[in-house]
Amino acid sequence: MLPVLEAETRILNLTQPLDPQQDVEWVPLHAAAGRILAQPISSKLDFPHWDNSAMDGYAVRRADVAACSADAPTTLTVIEEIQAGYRPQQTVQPGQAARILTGAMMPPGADAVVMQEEARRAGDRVQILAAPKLHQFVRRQGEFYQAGDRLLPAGIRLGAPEIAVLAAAQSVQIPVYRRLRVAILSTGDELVSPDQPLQPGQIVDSNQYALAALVAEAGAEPLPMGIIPDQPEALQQAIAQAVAQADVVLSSGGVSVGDYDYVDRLLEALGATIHIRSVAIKPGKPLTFATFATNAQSSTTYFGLPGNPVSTLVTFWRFGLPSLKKQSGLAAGWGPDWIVGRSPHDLTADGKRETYCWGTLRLNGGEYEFSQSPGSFSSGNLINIAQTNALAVVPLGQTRIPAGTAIQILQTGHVAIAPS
């Protein structure tokens, strides 16, 4: 078995990135949030695209005001008003101002803004009451970012945020990385789908939902090929077809040591390397990842993930999920989102793998607190997984972690903050 850590460095230096000239789609700019950069952007335009001001008040010339107080106020004849959107169509001379709204263009010949509180308007004369440093309110032309620079690197993942700047920069077509295709197969002859009536001996293939919308949660594109029995030449054509189709694939079951467990032999059959067979963790142990030269440029990456529902859920998250990551495109933060909490309870182990306990993790008072989820902790029993969104480590050789003890804490999902 190799150590959680020596697996996940294997799994990440043999997962190949997407091809950033072949893989790439450019799509519009309202359907890119959520998609990979690919190519780094730049734009045609300054921010600001000019001086403007950032305040209400008065654009004036610094030098006729530098003196002043408010016991010895300047007074200036304004000469015109601007609002946002509307070009100046006069220069500040000495001896004037302009009345100024927020956002809007600065005229010529003015250099600082005075704000409204600190000056006294009366017809068409205002009274400065205190002096401006120079450029005082004044966002300069390219102070935020100047034409022709890189304004967004390639590997990010467009946010709100990214999404914002693009549309600021005019860019309407994005080019992105795209989504990588994801087959999905279980097998085992005891699976049936959730839509058949259940017959004793029988399980309904959970699996193959929970990893469709993992994958999709991933920004990939699932492609679920359904149930697939335990019989070798039906198994080997499906591993075949999904090798054909997709950038990856996810298996579930069949990759243990019981007599009808084929994956890892019809792999090799098919040509793939075989990397990895088995994990020192816990749940989730029988982990195969295997790896095919699909041509000189690309390989398909394969997960043979272990059938029990837990560990499906649980190999995934910790070894699947960052490959997805840097398989995307993503030129950074591949790896697990790693939290150091608390626990107000004691979490045990038998010591021989490395254990996850999954359970519920929030923010309290500052801290991260994780609260192990109750009942049976059985790879096998799925339910009480359900509403969890973290996992807690006990290392290997450790067979119990006190409470209150500074734990690492492998984030799944949102983490809620509790009340005050």
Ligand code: AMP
Second form
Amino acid sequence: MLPVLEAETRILNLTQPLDPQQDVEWVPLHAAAGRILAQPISSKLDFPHWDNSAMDGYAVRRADVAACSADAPTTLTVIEEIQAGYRPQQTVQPGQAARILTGAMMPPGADAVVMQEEARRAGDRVQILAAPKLHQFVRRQGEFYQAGDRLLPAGIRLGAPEIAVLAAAQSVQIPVYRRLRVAILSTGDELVSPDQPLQPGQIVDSNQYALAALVAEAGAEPLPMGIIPDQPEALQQAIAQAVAQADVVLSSGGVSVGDYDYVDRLLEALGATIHIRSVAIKPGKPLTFATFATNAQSSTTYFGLPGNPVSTLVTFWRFGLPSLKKQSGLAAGWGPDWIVGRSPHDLTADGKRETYCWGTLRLNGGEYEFSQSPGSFSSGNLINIAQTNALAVVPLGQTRIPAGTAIQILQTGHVAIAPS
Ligand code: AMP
Ligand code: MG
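The block above covers the form predicted alone; next, return the form predicted together with the ligand.
Next comes the full complex, this chain leading.
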């Protein structure tokens, strides 16, 4: 049994990202949200594109007004009005000013803006009541970004701020990594799909649906491959087909030590290298991780997840998702979202494996508070993992974390603020 952290490291080391040249597709900007940038982006434009005013006021030559004050104002002649979106028509000469509005281009000759609250206008004259500093209220060309520099690096997920930057840079076709294809298969003679009548002894295949939801949430494309019976030939054929079609294969069930657990044996028969067979995690001990070398550069990863519905979810969150993130081209931040919080109750474990307790995490008075789900804590109970958003970790070797102790918590969903 491999310790959890070692398993995570081993999996991530063996996961190869998509190729930034071959695995790229160009998508229109409006379809780029949530995708991962495959190539760095730069712009031919400076930001700001030209010197512009940060205030409504008057563009002046600082030398003209360097000595003025409210008691001794300087009077200038207003030569034009410049709104945002217009190009100034004249050069500001000594003794002159231009009326200017926020965001408008600075006229040649002017080197500072006096805000209108420090000016007194009368016809085509303006009295300046305070001496500005050089470049006061002027946003200088290139102050935020200089043309040719890197605007966005490759390997980031595009959210609203990045989309805004791309739009401002007039990038309308964006190079993003293609979506990973993730094959999902459920193994077990006892399984029936949710739309079939349930016979005594049968189990409904929930994992196929849970995994498809997780894969889609991660921005990848789920390829559901249905239920495969515990028959070596059928299973081998299904695995071979999945490996041929997908970048990642997720199977659930059949990786334990039972009489009908064939997955590991078939993976070896198909030429895979098995790197992990079991991990010291609860729930989820029988976890298989293997790779198929598809060519010199890339390989297909295979996760044989345990069949218990809660084990499937927990092992996917803990090991599958980080690997998927790395493989999809994300340059960093593959690991889970960890939070430190406290529970008002003791957390208990058997001490033999790193234990993940599912429950609800909330922000309460500025602190993260974790409450374990009510009801049975069995890996076969999938009912009480619904509507949870976190997994609290009891480390290997520990049997009890007393209430109020700082605990490591893996966030699986949105965290709300506790109602007061
Ligand atoms: P296994 O890992 O194949 O021994 O399965 C462990 C337990 O999980 C058994 O009780 C299975 O019936 C159950 N199980 C396996 N696959 C699924 C699935 N796809 N959906 C729901 N339960 C499952
Ligand atoms: Mg089974």
